[in-house]
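Here we start with a single chain on its own, the form predicted alone, put down as structure tokens.
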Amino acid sequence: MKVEERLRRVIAKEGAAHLTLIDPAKQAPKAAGEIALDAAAAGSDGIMVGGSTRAGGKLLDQTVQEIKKAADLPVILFPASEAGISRYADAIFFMSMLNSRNPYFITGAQRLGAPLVKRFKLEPIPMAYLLIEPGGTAGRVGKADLIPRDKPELAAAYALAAQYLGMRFIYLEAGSGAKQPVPVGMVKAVRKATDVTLIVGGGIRAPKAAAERVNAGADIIVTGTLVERAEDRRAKIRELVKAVKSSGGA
């Protein structure tokens, strides 16, 4: 079974879904294999690999190898360039970042990985990532034009172009380790105005962010940040999938 057809199949059973995000770059290979092995136990419905632009070649190789040894989970690469890509994971959210000011992360190192993709036989999934205020190192390093915390009507255009341009998914990205999540009142607006999946991500520490963003109209909630530097990591993942499930209608 294809990947999105899984993600797809997990929000129409369960409501909403939660995917786990390992950044190669901030531990070795076997630890990340740990955080997969307790995303899995935990009920996480799979792992997105990057995030960071050190997370490639050999170190990112390694870390999706260690992954799929541990965790019997969807492994879906998350790369900030062409060089985030490995032929060892499953598929390849292959985004647009389409409020940058930088050509190169709208189509630039699209252009540049799309033979990579196919020659490693990924499935593509076409994602629109949006970033939102504050935007992180994300936001900086993407060049973007951050959309207004309190601007969701600006958000929810971006998002409804990404549908038109073909995308199916739309990710909206706080940043890592933001202070706040992306607002509830945006997702809502997102929600109303597109018929896509929707991934929501960034600064979502406790299961009542989750739950609130899933009751707007998130199907998908990422967790990254959080999950690095939780002492009980396999019941702090079990307590945000609970909320993600139950709030989705499971």
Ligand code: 1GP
The other form holds:
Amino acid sequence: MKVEERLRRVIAKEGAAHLTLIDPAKQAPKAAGEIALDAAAAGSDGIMVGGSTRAGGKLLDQTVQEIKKAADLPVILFPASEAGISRYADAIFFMSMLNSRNPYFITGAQRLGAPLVKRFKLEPIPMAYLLIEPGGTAGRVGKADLIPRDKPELAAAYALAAQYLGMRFIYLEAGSGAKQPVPVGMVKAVRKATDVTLIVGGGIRAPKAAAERVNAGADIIVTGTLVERAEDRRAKIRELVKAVKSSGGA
Ligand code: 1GP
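Next, report the structure of the form predicted in complex with SN-glycerol-1-phosphate; the form predicted alone has already been given.
Starting with the chain above, the whole complex follows.
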């Protein structure tokens, strides 16, 4: 089954899905495999692999391979550039940072990466990537014209544009490690304006924060930092996943 279909089924059945983000630059490939094993045991629905650095090549390939070996979960690339593509993954968020000021992040990296996606037979999942204040490293690196936290209508307009452009997923990103996640009101506004699959991430550490965003209309919650820091990682992810799933439902 295709990864997109698999995610859709989880969302339909359980109300919402949870994805665990692993940055290949932050640990050795073996350790990435251990995180994936814990994520799978805790009920996470897939592993996203990517980060804001240009970590690619061998390190990326080995990281993806270790994750595949350790866990029976789909691996979706979450690339910062064309360097973030690995033949060993299952799918790729084929993303465009719609609110970047630099065309490289809107269509440039995509042009460079598309032939590789085809050659490696990766499943492309078209996704709009919208950077919300504070935006973190992703916002800085991507030269984002950040969407202010008090402008939900701006996020909704971008999201609707993405839907009309044919993108099936929208990612509202506050930036990894953000002090505050994307505002609940903004999630609601985007949900109301569109019917795409809505991903929310950046700064989500508490189960309550995840649940509030699912209740506001998020279909997928992404956490990264949570697994990097947690001492009892498996329990932390389990708590988060539980909050995501018990809040979901149309
Ligand atoms: C970053 O949204 C993701 O791209 C995850 O953010 O590391 O804060 O969980 P955190």
